[in-house]
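In structure tokens, the next block holds one chain alone, the form predicted alone.
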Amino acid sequence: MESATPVIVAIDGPSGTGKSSTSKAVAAQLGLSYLDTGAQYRAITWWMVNNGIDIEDPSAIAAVAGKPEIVSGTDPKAPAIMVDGVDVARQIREQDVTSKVSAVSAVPEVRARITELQRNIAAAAAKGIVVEGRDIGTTVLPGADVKIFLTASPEARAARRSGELKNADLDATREALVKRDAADSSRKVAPLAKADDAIEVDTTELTLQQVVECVVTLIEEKRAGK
């Protein structure tokens, strides 16, 4: 049996739409690599915070954007993220990083650095890869074979995210999500946006399993040349 052609899948969308859970499950099911691009932006933000860089000063961020060594594991069952040899998977999810990641991500030098990293990882994925983020289909991998844009109502997204954050305040979580969407959608460089050729999937009323099945079907149809 000949092996399937490598497939590059871009999954974009705002926070709380189920991007990570969907992307990991799809990659695992289809035997593909997996890349959480948001974790890379969180990792560089963590490094900035840890090294006392002024997050309010884009030129200070730009000056050191090339310094941290960021290594992403691409196993969907155990995705790792290392900064200068340190595993930061837990630290990058903390509120201190979450509240600053939009500001750091908006700096063009940071985006250029991380985008290059993402393209290299995708190019090196022998069997193909599922890449999730906010600007994958539009900027990072505009030539991706399959582009999916996940959406959900702000209420559904806040409920999922506050569940992940262990009983966080629902209203505060919703407010933070809406604020972050606004920041990410309005930034000048590679904003959060749906690619013209992306398929939109509204996950508000769907279970994770239903979303995964939907995305797997879309990828298999593409591979079959439909």
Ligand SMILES: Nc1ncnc2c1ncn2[C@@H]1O[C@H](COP(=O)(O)OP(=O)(O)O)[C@@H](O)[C@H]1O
The other form holds:
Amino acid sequence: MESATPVIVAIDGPSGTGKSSTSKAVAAQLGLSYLDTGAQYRAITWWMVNNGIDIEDPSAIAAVAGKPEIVSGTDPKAPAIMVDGVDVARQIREQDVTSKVSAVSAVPEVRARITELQRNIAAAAAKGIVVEGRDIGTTVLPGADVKIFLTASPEARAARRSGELKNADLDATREALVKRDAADSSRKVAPLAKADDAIEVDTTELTLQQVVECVVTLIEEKRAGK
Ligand SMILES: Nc1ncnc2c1ncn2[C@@H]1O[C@H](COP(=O)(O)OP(=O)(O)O)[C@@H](O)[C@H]1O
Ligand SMILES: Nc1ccn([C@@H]2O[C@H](COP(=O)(O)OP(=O)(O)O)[C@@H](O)[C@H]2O)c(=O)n1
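Same protein, different state: after the form predicted alone, show the form predicted together with this ligand.
So here's everything in the complex, that chain up top.
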């Protein structure tokens, strides 16, 4: 599939619905760039924790939101995330960051900063980009060519997540995940939400391959002008 105009794809949804795996596979298959916006919010959270900022204090977070330099790689086969020149790909997945990221990402100054980075990265993608997150279709790139909102039952999502984490307790994983979704959905600025014009795909009973095929087909149809 060749096209002169870059295609912008927004994939949103709660945790464990398959956003990262689907977005990486779709981008790799179509030769597009890829951006994991959750990794950016995790990276700024890691920096706050590492610099002793009180996560309970939004004004303390806001005051330093512009300080860390966050650089995202956009190769779907080797996604990278750096903070002040340090590769934090492993650290940002740790439980401590996961439990604090919703509080940090709810601070408007953090969102303004990260949203600007995201728009610049999307604008620079020559062939187009798949951007995954919570507010891409609604806020970051409302003019995206294709908008997908992935969902799945909390049970399926918890089972997928505990499959990744060693010794994870299924009930505790589900509880933590539902709590984070609630925090992300209820914040004032750019909450987790489906855009009115997004296509919802329930992945509970689908394999990753089926979800990837579904999204690739939607992009191809859009490019063919259907
Ligand atoms: N449709 C699917 N069926 C089964 N497992 C899946 C499916 N999609 C993703 N997974 C697995 O679930 C886990 C979470 O997927 P991920 O893409 O990280 O979700 P998200 O980015 O939405 O949090 C990963 O281990 C992934 O391999
Ligand atoms: N566009 C986005 C992406 C993530 N986030 C925040 O970042 C957190 C981590 O996102 P993630 O995509 O890495 O989470 P998982 O789906 O991997 O569990 C979310 O729980 C949100 O608090 C956001 O606010 N906006």
